[in-house]
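As a starting point, one isolated chain is supplied in structure tokens, in the form predicted on its own.
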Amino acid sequence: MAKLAVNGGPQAITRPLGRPWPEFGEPEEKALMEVLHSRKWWRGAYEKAEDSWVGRFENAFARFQDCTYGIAVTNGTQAIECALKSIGIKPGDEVICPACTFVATATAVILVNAIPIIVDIEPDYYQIDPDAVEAAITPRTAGIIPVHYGGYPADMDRINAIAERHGLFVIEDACHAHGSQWKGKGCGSLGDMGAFSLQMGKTLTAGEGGIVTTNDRELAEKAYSFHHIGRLSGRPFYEHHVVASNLRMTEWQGAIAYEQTKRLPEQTERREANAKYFEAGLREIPGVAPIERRPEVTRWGFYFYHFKFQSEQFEGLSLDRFREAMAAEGLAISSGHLHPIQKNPLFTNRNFGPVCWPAGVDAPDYSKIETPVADRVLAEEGCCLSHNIFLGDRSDMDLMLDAIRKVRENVAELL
């Protein structure tokens, strides 16, 4: 008789794990209710920002990620255009971004007009290898976008020194990265400028959105300059001072986003119990092994969760038909962004519509960038679980386990 579900046994988890997402309840209801009421559905009806709920939502995001200034914008790809442009960029700039990221990180450096420089991950945390862009520093470099894949903080203190001794300006794409903290200061805080995205599946979620924060002040006027058409704060309405978009959240966003907010310290902490129980557990199961936590990362606000599969330790199976074993067992398991952007069609083929960049300047051959420790973990390691999961409670995470040591225990029927 067949024991593992794929083929034909009985399945090992048979209930929805964790809870429904996202999460709501009555205080986002009579948010809601009390923008239609006022009638005041854009924040350029209040004549105090801080009054709006889109500046309610500024200040208490920027506050709990440890910044002094928030501008809301209308996604996460426009948060990170918009401190591009606050930053100084300039066409042909080079940026330095990592091949495992939502490939939005390096098309809104294009869309800026700057040029995207792919570099490999490190391998025992998955975010961008430190050595990696010290070695993709050119004379045309000008800054660095490090993303906190999957929520984990990338090395902050490593990425700020080569950027201080070349000169560099650093964008946190801390769009995974909701309430994650690298020695105790939020994502978002660490760099020069910060971007997250409240997309439907983020762990903070308006259904779209997004915010960039900082601590410079001027930083922060320059993009709330870029965000509203390039109006200035406390200027006439009709007097414009820069070329620039609308990009200003709506109030309705801004409601949702405000009341989530105030859930996402508790979420927080639910989640990062249950992984670290979760993480107990891999540890005694041959074969997988969490991604550990370095201590420098004081609180992980992961947006989906990575764990490692060994499959020497599975008798040489392979990392697909393991997935295939887990989805049949009722445990879903994807790659995430493991995926390395450079090999999308949009890079391989240039497909870069219209860009300015200046004569002489062009971008790389990206069908010749190699990043084999992104390719490894694609192909052979990398485990991803959405952070839904881990909602729930403990009994979740005791049958996630249960499934997996019942693949493990019965690898002889998959081979």
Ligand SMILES: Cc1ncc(COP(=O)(O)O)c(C=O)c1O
Given for the second form:
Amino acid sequence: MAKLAVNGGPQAITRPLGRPWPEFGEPEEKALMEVLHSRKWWRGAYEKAEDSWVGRFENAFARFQDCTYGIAVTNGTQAIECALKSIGIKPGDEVICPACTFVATATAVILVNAIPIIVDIEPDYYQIDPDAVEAAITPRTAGIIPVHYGGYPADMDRINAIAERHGLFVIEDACHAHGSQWKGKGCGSLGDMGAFSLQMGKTLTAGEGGIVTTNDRELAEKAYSFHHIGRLSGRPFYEHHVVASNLRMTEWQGAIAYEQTKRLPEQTERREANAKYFEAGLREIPGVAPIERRPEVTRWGFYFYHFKFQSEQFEGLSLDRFREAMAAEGLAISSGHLHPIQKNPLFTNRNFGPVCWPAGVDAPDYSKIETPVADRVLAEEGCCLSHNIFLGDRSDMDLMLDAIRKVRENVAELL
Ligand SMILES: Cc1ncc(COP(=O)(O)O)c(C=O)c1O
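Starting from the form predicted on its own shown above, please give the structure in the form predicted in complex with the ligand.
First the chain shown before, then all remaining chains and molecules of the complex.
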């Protein structure tokens, strides 16, 4: 008789895990009703912008990430674009990004007429490889966008040192890293600027939304202007200083984001405590392993929890087959992203839209960019679990571990 659910056996997990996402309650309901009745549905209706819900969110979230300034925007993609414009990106500049990320890290670069240079990741931690960054630097390189992939901080010491040596900017794509810390400092405060997403799956959400962070007043003022049709704070409303779009967050989002920011410390702490327990359990099961925590990673506010599947210890079972068996047991494990970003048709077919690069400057042939570590991690090794599972309790962790153990013990059924 089959033991594994994929072969008709009983399921290991028969109840929902974690807590439903997103979380909300009376504070969010009250805040939304307050916005409604105030008739102030955008922050401009407030005499002092910092009194608005958006303003309060900016201050609270920036503080939580150890940043002096926060500029709330429409989404994470435009947060990256806004940061790039604020830092003075020029047409044809090269910006180095990792292969393992959501495509917006790199498309935001193209949208400001610069050129993403895509490099491989580190095999141990799945973050942008500083050696690959260094090897990709050319006279046209203007900056680096390390992504804290899954929320695990990239090696910011080495990235910042490389940037300093070569005179480059660093914009952290912190869209997965709400609550994450490197050596006790919040992600988004470690480079020149940071960009967060508040899209619904993220660990801080307003349905959609984003926020640009920085500790530099001048950059904060530029970001403010670029998110506000080129206005400057303190200047007349119809005076515009740069060509810029409207990236403003609504008060509805501001109200939700502010209330959600208050939930973030408890959620981050709970996820991390559960993850540490889960990690200890993973170490006991042959064929799976946690991503080890570097001592510099003082808090991992993960968007997805990453662990490693080791096919050779699963009698050569493929990652896809493992995930299929786990899904049948009641645990959805994703691969994170489908493939390294440069394998997307937009890169392989060079569908860049109306880019404006200086004469003689062109993007690389992305079909020739090889990122063997990212290829292997995404196809053969990386297992991602949704962050909301880790809002549950130890029994949720035990159920997941039991299910993995069950598949390992009965792997013969899958071969
Ligand atoms: C790493 C990364 N960067 C940027 C973005 C873009 O954020 P948004 O969807 O809010 O535009 C995302 C969104 O998933 C992301 O995962």
